[in-house]
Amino acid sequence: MHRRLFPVLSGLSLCFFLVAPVLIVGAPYESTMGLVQKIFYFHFPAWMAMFLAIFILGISSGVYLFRRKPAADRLAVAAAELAVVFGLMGLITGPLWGIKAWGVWWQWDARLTMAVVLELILVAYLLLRQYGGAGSDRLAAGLGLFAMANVPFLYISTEIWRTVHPRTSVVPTLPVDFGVPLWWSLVGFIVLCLALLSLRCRLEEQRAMLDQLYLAVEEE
C-alpha cells in the first residue's frame, strides 16, 4: 500500500510546490509588514503539517497502548519524526519573519513558549525511542498522547492570553489574494507529509522485518 500512495502523493505535492511560487509572487504585499509577510505562506502550513503529523502520532500511540499493535507504533515513530522536521521549520521562518514584523527574533509569550515545549516533547519522543530500552515503547507512546493534547492549547493561545501573533480567526478571514497562495500552500505542505509518512512508514516496516530475520538467525 504504501509503495503505491508515495508517488502519487510525492507527484501531488511536486504540483503543489511548483505553482505555490508563481501564486505567492502574485500575491499582494501586506500594508505594515510589505516582502517579509510572504514567509507567512510557509510557516503557518508548516504548523498545520506538525499539527496533522501530532495527531497522528498520539491516535496512533493510543492504539498501540489500547491494542498492541505493532503497525500502530511504526505508525507513531514515522509521524513524531515528521512533526520534529515541521516544527523546526516552524521555529526557523517565525523569527526570520518576528525581527522584520517585531522587530525582535523571540519573544516568550505565549504561543512561542509552547511551540518550543512542544517540540522539545516529539525530540524527548524520539530520543526515548532510540535509547529508552525495553518498555519504552510504551512510555514513548504516553508522551505520544501528552503531545497531542497540547495542540489545542497551542492552537487557541492567542485567543486566551494576549500574545504578539495575530488570533487564529485572522486566518478564515484572509482577503481572496491572500488566502489563496496561502490554502494552496497549506495543502501542498499537507500532502507533502502524506507522502513522506508513507515512505517513513515503509521503511519502518522493513526494520521490523530485518529485526525479525535477525531474531531467526539467532535461535537457529
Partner chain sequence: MNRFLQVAWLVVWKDLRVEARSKEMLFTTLFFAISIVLVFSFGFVRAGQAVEGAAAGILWIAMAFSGTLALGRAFERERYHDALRGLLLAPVDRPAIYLGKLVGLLLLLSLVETVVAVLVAFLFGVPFFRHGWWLFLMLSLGTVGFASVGTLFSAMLVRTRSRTVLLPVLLYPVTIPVLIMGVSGTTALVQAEPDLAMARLWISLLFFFDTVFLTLALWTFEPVMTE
Given for the second form:
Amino acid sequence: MHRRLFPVLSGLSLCFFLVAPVLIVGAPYESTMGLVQKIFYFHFPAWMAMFLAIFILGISSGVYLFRRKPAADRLAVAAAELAVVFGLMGLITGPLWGIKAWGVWWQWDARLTMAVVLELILVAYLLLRQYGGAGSDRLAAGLGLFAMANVPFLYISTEIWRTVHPRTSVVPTLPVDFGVPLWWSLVGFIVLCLALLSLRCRLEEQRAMLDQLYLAVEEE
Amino acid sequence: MNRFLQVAWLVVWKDLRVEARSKEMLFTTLFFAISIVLVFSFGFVRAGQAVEGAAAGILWIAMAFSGTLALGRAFERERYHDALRGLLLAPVDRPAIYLGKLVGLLLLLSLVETVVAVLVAFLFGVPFFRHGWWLFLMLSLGTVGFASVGTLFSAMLVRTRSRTVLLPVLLYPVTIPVLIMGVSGTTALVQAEPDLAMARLWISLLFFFDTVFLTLALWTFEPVMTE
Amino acid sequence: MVSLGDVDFERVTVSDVSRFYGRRRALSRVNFECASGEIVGLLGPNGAGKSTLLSVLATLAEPSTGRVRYGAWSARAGGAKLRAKIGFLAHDLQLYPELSARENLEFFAGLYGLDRCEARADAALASAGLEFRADEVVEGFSRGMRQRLALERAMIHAPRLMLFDEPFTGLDEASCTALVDRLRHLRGDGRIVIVATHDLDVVDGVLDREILLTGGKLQVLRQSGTLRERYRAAVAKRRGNEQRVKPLQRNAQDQDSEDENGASR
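What about the form predicted in complex with the partner chain, after the form predicted on its own?
Shown next: the complete complex, the earlier chain at its head.
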C-alpha cells in the first residue's frame, strides 16, 4: 500500500508547497505585525500537523496495546517522530514571532507551556523506545495513549488562563486574504505529514522484514 | 467487584506489613522530602526573606520528587525476587494489583506530605491552614493524579534495565499538568486575598485529570504488563 | 469473582511457538505436547530458551508466533481462571524477604482466593519442614529453605500444570529426594509437571520424557544410555551444526534482553 501512497502524497505536498510561497507573498501585510505575521502560515499548520501526529500516535498505540497488530506499532513510532519534528517547527517559529509581538522570546503562557510539555512527552516516548530494551514497544504504546490524553488538558488550560497567546478562535474569522494562504499551507502541511508518515512506516516495515529474514536465515 | 477490592486490599496489607517491618520507605522518603524543602529554601531565600509565592511550588515539587523516590522503591521491592511476576501469575484481575500498589503508595505519601506541608508552612510563614480542608483536598487529588500515572509507569518499567532513569523521564512530562494545577490552586489559597473560586476551579480540573488518568491506567495495566 | 475449577485441562499443546526479541530468537518453532500424569524434563544449556518457554507456558509472556493450548483453552481466553490452574516455581523465588514464611504463604493463598488460608499455610509449612521457623522473616533463611518455601507457595493452589525452573538449586540431598518424591506424587495425582533443570543425575529415572532445547530449538534425544550421556550427545551434535551458522549469528546478537543472554555456548 505504502509503495503507491508515498509518491502520490509527496507529489501532492510538493504542489502545495510550490504554490504556498506565491499565496503567502500575495497576502496583504498585517497592519501591526508587518512581515513577521507571515510566520503564522508556518507556525499554525506545523502545530496542527503535530496534533494530527499525536492523534495518530495515540490511536495506533491503543490498537497495538489491545489488538497487538505490529503494523499499529510501526505507525506509532513514525507518528511520534513526526510529532517531534513538527513540534520543533512550532517551537522555533513561535519565539520568532514572539520577539516581535511580545518583545520577549518566551512567555510562560498556558498554551506555550503545554506545547513544551507535549514535546517533552514525545521526546520521552522516543527515549523509552531507544533505551527501554526488549519489550519497550508495549510500554511505549501505554505512553502514547497517555500523550494523547494530555492534549485536551492543553485546550482546557488555555481557556481558563487569560493567555497572551492569540486565541485559536481567530482562525475561522480571518479575512479571506489571510485565510486562503493559511488554509492552503495547513492542507500542505497535513499532506506532507501523511507523506512522511507513509515513508517512515515503509522504513519500519522493511526493517521488520529484514529482522524476519535474519531469523529465517538463522533457521536454516 | 468484591473480589477485586479484596485482592487490592491484600496487596495493600502486604505492603503495609513489609513497610511496618522495615520502615525504610517511610523514613527515606520523608527525609528526602525534607531535604528537598531545605534545598529549595536555600535557592529561594533572599536576604533572609523567602521569595513571595515560592512556598506553593516548593510544596508540590517536594511531593513530586519524593513521590518518584517512593515509586521507584515500591517497585524495586516487587522486582527483587521477581515477586511482581508472582502477583501477575495469580488468578486475579490484574488491575486490582495496580490499585493495591497505588493505595499503599498513597498512604505513605499522605504521611510524608503532612509533614512537608507543616514544615513549609512553618519555614515560609504561609497560611496553609487558613483553608486547611481545601488544601487537603487539593493535595490529595494532586497526589492521586501523580501516583496513578507513576504507579503504572514504574510497574511497566520494572522489566527494563534503565528504569531508574526512565521513570522520571517519562513521569514528569506527563504529570506536569498536575503540578501546574496544584501550584496555581495552592497559590490561589494562600495569597493575601484567597481566591476560592479559582481554587475550586483548579480542584475540579485536578479531579478531571485524576478520573481520566486513573481510568486509563486501570485499563492499560493488563496489556502493558504482558510480556 | 473467580470460581476456581471452571477451567481445567488434561493436556498442554505447544504448536509452532516462536519468540523473538528483534533479531534475536529465544524460541524457534517449538512443538510438543504433555498430558496429565507426566513429568517432562526441559533440558538445555544456559540461554537455550528454557526460561522463555516456561514464561510462555505460565502465560506471563506471549509467543511471537504459534500458540499454546491448555486443553480447549488459550491463554487469553482462559485469563484469570486459567492462571488459577498453573503453578510456577521460577528461578527467582517470588517471595517477599521482609515477610515471614507464614505471611508469604497466607498472602499468596489469599491472592488465589483459597479458603482456610491458615490451615493451608500450616500444611505447606509442615511439608517444607519449616514449622519451627514459620514466623521468622524469609530474609534470614538459607537458599535451600527459601527454595522449599517457594516450592510450597507455588503449589499452594494445587495447580493442574506445574512448572519448575531449576527446582533443585540450593537443596541438600534429603530435600532433593523429598522433591523427587513430590514430583512422583504429583504425577500420580494426574498433574502435568514440567521441570527445567541441569541436575541430570537427580532427575534421571524420574522423567517420563525429556525435551532438549538448544538455541531456542527442540532437539531429539537419543534413546539409550543415562540421561547425562544422551544429553551430552545431543548438545555436541547441535554444536557441530552451530559452527556453520556462527558468522550470521554474530550479527544477529546485537539485540539484548534481560532474561536471556543469547549465547548458547
